[in-house]
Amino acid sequence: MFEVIFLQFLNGLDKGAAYALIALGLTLVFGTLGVVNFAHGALFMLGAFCAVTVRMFLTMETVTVDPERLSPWGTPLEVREPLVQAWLGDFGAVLVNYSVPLSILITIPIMLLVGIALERGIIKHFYKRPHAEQILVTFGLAIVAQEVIKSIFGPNPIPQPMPTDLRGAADIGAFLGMQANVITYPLWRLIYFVFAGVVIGGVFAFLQFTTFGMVVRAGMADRETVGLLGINIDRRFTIMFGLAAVVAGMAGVMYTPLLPPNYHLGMDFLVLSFVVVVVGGMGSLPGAVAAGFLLGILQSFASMNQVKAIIPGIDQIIIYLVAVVILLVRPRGLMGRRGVMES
């Protein structure tokens, strides 16, 4: 019972990563513009057809005949591999199967780039709009990416096969020193963890501990103040949304080789993402990572055929549920600033 129990428990810490990643995002969005973002689920998709792109191009064939190698009618054969592996040799096919990672440097400064024209060309006019309006607008740009994802690369998922050397299960009983092969666990599903602790390790330090990151948390507690310091608090607000863009973007690559790219896989991830954001605390950034993980792990948990057997479907609604009795006794959520959402 221990092992399923710790199985779980690891799942909701990989659902939990996700959830965090993305709510991280939303929130350095609100805390910094105060702009309630519903098109930060398209980015996380934006990021997935990153590597879907990588991989297109990096997989592109070159045909050529070898007339040594004879057909059943006695033609030359056709032989077929992808073009960078024919310039590069052994090189490239190492960069052909290791083609979710390193789309990571390709997607960082293009969801940079995405995220700050985004912002200065039309997040900008709904600063002081009400948030009503910044949701419909931002929902709309979802809704125009969606489409065109859809329209670009089809309605039907697009797998991303993860490196072959990263495919097996560790077997994490035995390194915590129990009996071998009782407790595996998906190698990628691990490595997405960690890589999740890395990028939300590396934003709170951004933020903690350079001066850039100062700035911009004294702007999020008081911008008119650090406006008349002579700090132009406005752009290092529109970097941090270009920031939140690339946590999204990278989060969405990670995910490809666990779940198949397509064109609605933003809005899947926005509606959990943003209860998330609400239960952990409006502006609040460690609230949201640890309800990313919270509600990960009670969503895995929930999951259990024993828990379903007593109440069924209880998986599908369990994050909802703990978001309204959160709500109802705690309004600003669970590390909320006084006064957000209690008005």
Contents of the next structure:
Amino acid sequence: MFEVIFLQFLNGLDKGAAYALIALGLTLVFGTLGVVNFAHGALFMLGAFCAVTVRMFLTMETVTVDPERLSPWGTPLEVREPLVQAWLGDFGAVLVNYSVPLSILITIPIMLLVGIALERGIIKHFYKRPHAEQILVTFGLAIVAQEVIKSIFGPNPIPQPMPTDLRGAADIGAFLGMQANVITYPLWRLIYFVFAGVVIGGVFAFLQFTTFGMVVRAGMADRETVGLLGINIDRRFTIMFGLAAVVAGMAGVMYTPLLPPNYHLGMDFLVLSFVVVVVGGMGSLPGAVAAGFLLGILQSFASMNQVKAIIPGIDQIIIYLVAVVILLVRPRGLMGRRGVMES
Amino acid sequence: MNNLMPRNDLFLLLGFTAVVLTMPIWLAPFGAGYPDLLQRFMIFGIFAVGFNILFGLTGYLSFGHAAFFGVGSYAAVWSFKLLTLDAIPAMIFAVLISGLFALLIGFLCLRRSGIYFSILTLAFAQMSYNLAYSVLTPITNGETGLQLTINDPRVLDAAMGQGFAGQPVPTLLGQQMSGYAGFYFCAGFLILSFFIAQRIAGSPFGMMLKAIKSNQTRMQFTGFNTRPYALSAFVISGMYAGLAGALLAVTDPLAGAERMQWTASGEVVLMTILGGVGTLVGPVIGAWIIKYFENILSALNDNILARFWSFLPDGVADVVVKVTSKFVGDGWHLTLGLVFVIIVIFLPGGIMEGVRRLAALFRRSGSSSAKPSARTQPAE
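What I would like now is the form predicted in complex with the partner chain, since the data block earlier showed the form predicted on its own; can you produce it?
So here's everything in the complex, that chain up top.
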């Protein structure tokens, strides 16, 4: 029984990690700019499609028709020659194999630019407007983003293979000194979890230990005073928006091998991640991370057959149920600060 | 405000009635004069009018209204299956059930306001949607959708000794509801809904709702308990959604869970914003425009575009066709999203605010003092 529970706990971690990463970005935006960003799921989706694009470029190939030879169907054989391998040899093959982790390098500058452009171009004008209008404009932006992606990449999910070396499963049970082959866990999910931990740790360290982070935290606490001290807090907040976009994008890239991305990936995750943010407490970064993992693990437990036998359908609604209960009982969320969006 | 000027109200209502009833005539040149689309105009008009009672008057932004729409549909279809194929009992049943459902959800959600209210309604709607697809399959028939079959019990019909041959369809007093009969049935309900919404907006109760929107705290300090007012608005709005859902079930008795998805809730938000929040006519116009363009734009394809742009030189025409084809057909949601973003940024009051600004512009230029203000009368 212990093994089963432990395994479900592990299963919850990777989904929880994705929730935590998206919720972290949402909270960064809300905590700094005070904007409720319904387009954040779209940023996650854009990140995932950065990975798709990179792989498309890496696997470009020339197709030449060889009239001498025939394919099994009797038509002239098409000879496909992958360009990257042709140019770079074995190194090219390695590049293609590791396309998903590699795309992170390209995703970071792209998402930073997208984030900053979004903030400067549109969201900047909505600071003084009511939250309802912020929700509406970002909701509209999310629709636009998803439709642009749909018109470029089509409506179907595009599977992204993970690197061949990382396809196996890790025997965590044996690692922890238990019986071998009882608790095994797909390696990529483990990597996703570790990756999320590194990103989250990095964001917290950035805010905690750098001068830039200190100024941003001061701005979150009292924007006006920081401005009066002669610091250009707006520019720093813009960069924080870019950072939130980067976090969402990276989370999307690394998630592609687990879930083939399609254009409504962002909308699917958006609702859940908003629930996560609210459960954690609006504006609380540790709350967002904790709630992300908590809900991921809860969802994994709720989808156990033993649990479903007791309460049918619980796996479908557990997250929303938790959110409703938390909101009604403790409107501040798990770790929300007093007075932030309270009513 | 409005009850001081009942004449204006009456003109607005009469004008609206005339516009709605003559729709098959004046929409024919625009390629929309067929009953199926017109019914949708009416149904989503009712949905938007109802949504506006909540969002436009009290300022509570619900992202879960499609749940009531779906519940209304299911309730209507069940009434067809269990009681009778007549439409009227189904409508009553659907409105009651969705009202009760809204009472339950509203009671919980209205304990919070602002973004928390939006998230709560969203959570409840997603719960209903997920349950409709999974555990509640005996009630909702899951992905297949709930539909009428010959073997349904139909207690009342059986008691009246009515038998049916072939596929059962909803009727009204024995008349089939297909084609223009269905349209006029829906149109009647839209006009009735509009009239009720108008009375609500002009009544003391409506003033209370507007007071909640402009400053809830101050209202509480004055000694009013705002919760019952907001809850009434929520329930009324939910009943409107249920009515619209039931009408959709009358015209097309196949209820599916996708009607409850949160993107469907988002659609009614789009309609209301596009037309003009807080105005009476705005949401209806928003619903009509979205449904019209959904129908027209999504039917366009490259060939039609090529013919349309054929006056351009060949090379240019190819490029233009390629670009415009991204915005029509399957891509029409892109157009919708762009228009919506532009509206929210530049014209937060929607089309009605645009009309009002234009009217003000004309009046200032002094050419007409008799510009009828009936259509641009704001509800606030």
